[in-house]
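Just one chain is shown here, as structure tokens, and it is the form predicted alone.
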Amino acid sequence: MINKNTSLRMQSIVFIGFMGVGKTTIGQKVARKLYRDFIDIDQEIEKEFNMPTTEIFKKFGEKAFREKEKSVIESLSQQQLKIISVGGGAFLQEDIRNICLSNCIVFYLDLSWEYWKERIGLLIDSRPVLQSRSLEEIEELFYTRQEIYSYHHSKVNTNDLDVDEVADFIVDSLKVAWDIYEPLK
């Protein structure tokens, strides 16, 4: 359910998905092509701790990032006309899925995990989650959070797109939406 009391054009708009899908990558275009800003949770929290996530899972675990990412996402939800990227481990959170749905536009990112896999090169050093796993355990993984990201209002698959052609979509999308929610009068 989206918040009735802020228009549709008013709403942030939240990106969700396993990680290494593309949220910060297609957020920052999707802000630059509505001249919003952008705001990554995990660099949010980065800032706050001033250690990157892999070392703020070290020293201080999983429990005290969640707890931050939860508190930081409930801020940010409720600010207009911002686009942020949750972590891939965010909506695991029911109190998280409840703020974004409630308070914003949520698209689900869908990459098949033959399309990720990859990609797992690129990402295995920067997420804590990813070490220390076998590739089926990661697969596993990934399988289990796709029932945790089918809480969306729209979910884009990009398995043949590039970046522009994603971001483009959800731009159009989210136009016609508007045009048709909420006319200009």
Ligand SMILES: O=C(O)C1=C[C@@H](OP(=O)(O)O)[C@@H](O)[C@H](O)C1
Second form
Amino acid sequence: MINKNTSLRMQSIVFIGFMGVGKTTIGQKVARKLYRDFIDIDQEIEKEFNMPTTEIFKKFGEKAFREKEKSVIESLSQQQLKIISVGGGAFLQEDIRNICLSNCIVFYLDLSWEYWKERIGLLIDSRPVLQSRSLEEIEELFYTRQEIYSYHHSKVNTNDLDVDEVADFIVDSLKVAWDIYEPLK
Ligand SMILES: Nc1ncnc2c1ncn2[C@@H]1O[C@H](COP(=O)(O)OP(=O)(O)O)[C@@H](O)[C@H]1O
Ligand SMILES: O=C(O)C1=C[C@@H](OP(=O)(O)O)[C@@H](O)[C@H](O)C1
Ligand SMILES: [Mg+2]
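Next up, the form predicted together with the ligand. The previous block was the form predicted alone.
Whole complex next, starting from this chain.
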């Protein structure tokens, strides 16, 4: 489903995966390593509403957040040469999946539940989707959500890798893919 009209080297990279797997942190690192601009979709949504995500959910509801998420991604994923981190719920929307998969290289950051659950304390205050749920319910959501992350072009399992190791792996694998599919003359 990769767009055949755009050079692979020009395509933006989109990071997907469950809340807290590191999309924002690793996206920033990869952007720095590839000298590209970084866009975090949640930060763009927060700028538009001029408030944090937890407030958006409280004041306007999840539906308003999802509508804005879709319009922001539809517009920004058309740009080339960007590194884009989308929120963990973005791929619930088929339109978002399709636009990202056809315009960009979609990288899935995979982390096992046993590792993920150690991070919950870092996440709970800023992730409204986690706030109303018990640990058992979060685990169920974690496994249910895996289906939407199966839509990707490339994947890395980040268990036991620090942020720099993950970013280096991604940059190296992108360079290999670019060289194989579009060798420089
Ligand atoms: N590979 C990693 N190893 C350890 N901690 C990580 C790793 N990647 C991210 N983190 C930490 O996990 C937390 C969530 O990361 P974040 O980038 O906000 O995730 P996401 O954007 O996927 O929700 C942050 O505190 C971040 O420092
Ligand atoms: O998975 C989700 O439903 C969400 C993930 C969050 O982004 P991160 O995946 O960057 O935490 C953010 O978009 C919002 O809180 C909803
Ligand atoms: Mg994020």
